[in-house]
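Here we start with a single chain on its own, the form predicted alone, put down as structure tokens.
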Amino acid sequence: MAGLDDVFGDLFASVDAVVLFSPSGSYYERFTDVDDFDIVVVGTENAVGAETFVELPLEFDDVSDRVRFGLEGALEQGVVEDGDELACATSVFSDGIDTVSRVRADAEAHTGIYDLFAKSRADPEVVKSVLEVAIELGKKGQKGKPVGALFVVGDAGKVMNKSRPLSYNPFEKSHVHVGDPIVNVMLKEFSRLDGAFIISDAGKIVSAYRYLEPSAEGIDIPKGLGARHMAGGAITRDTNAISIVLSESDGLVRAFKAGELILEVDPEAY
């Protein structure tokens, strides 16, 4: 009768690296004397003192998000290479590592999600919440119709100084934050109106209906995109904010940092 090694042996055969997501010290020690492949640790902190480490900005509850972010970070840092066969060990059903999957590192599948978090001064949970609002809007739209939206996250004081109101600010005297389900519903409702949402580093919604005034000179955006994306790119060149933009025309979510496009993702594939 075949043993487990015979059944699952192909899962580990010829892998280039093992990627351990937040391993315990004892689990990590099992691999320290293995010479057949590289060991990469991914987590919010390098608690095991691994030589090769990729930092997660937050604990991703969703396993696919956790693995996607970790592998993009590993590719970005050059600790794995395009085409590498990887055995990814992570936790799904318990606090400890209990699941192993085989994944091929694919530079072509790069979305920019690692850049979005790693290069933002805003709280990672805030970035994640705003991205999720944009993704959900991209999937569902407003009453079944496509909608565009622009969220500027971080460096809110400077962003406010480089913009002007288009209408009454419904958040002027409030202290609401992104991530609250009720607030997220409000954001989706207000998104059908013109202007940008301005959100602080800590997630406070500072304003809606803002017209961004920085010059678009030198901002390069994909063909077919218009003023919303141009403004989103320009404001990040002149401030330390990031912008997350949902396109009404093609339905994609894009993010800008330092005047550069760093993320492009299809909400239906996210």
Ligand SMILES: Nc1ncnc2c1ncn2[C@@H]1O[C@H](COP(=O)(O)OP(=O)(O)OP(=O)(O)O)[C@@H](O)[C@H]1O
Second form
Amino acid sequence: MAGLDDVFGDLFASVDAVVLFSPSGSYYERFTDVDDFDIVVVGTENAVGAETFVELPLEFDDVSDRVRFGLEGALEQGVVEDGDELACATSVFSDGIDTVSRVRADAEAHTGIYDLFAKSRADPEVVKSVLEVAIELGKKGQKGKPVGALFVVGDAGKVMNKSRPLSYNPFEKSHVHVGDPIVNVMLKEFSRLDGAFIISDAGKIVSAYRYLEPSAEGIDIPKGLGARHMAGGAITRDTNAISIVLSESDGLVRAFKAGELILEVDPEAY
Ligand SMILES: Nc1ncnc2c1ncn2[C@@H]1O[C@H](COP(=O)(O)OP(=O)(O)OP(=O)(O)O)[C@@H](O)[C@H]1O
Ligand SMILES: [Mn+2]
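Rather than the form predicted alone that you just supplied, could I have the structure of the form predicted together with the ligand?
Following is the full complex, with the preceding chain placed first.
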């Protein structure tokens, strides 16, 4: 009978780099003396002080999202090259690394998921905070009932020009920023109300209750979704904003950039 290396060995044979997703210190140490391949660490923080590190905006629960994000970031930062063979080691079932996938770095497979955070006009921390609010809102709903919400992040001046108020703006004279705990409570409270939240590049909440009026021509949104997603997608083509949309009807959080649907996450998985 063949040994395990004979049957599984091709998973990691002659790889250009090993990509470790959130390794523990001791796991990372195993790789300190290797020199026939590169080591790339991907995670929400560089806890092991790796030389080559790609930051994740959140611990994607979906492993393929996690790997896609990490590889897009690694390609973008030039730490891996198009066509490189990679052994991606991550955790699926336990806290530690328990799974290895062999993946070829493919610049063509670019989904924009990395650009959404790292290359949007808005500060990556702002995008991350808004995504977290949307996920939390999706998980809890409003007093137990599902809610929808639309956040338009970045390029706020232009977004304001392509929208109109539905009601008085509760953020008119305030200087509140996303990420601040009190603001998260306010955003959740106001999400019962119609329209969109407009957030600046630096995270200032510019307005609530905005009705977006972008040109929606040629925008594709998943079947079953309506005006909120159409407007949320279209505004990102007309401006340099990104949008994060929580659907009241299917409970998913989606992100749009440049008119394209980039990311779809199920809040229940977080
Ligand atoms: N152009 C717009 N700008 C801002 N908000 C909008 C716009 N169009 C719709 N909305 C908001 O989206 C809400 C839901 O509308 P609709 O059901 O058509 O959207 P949807 O894409 O199906 O989203 P959901 O999955 O949450 O139902 C509306 O009540 C309104 O608050
Ligand atoms: Mn709807």
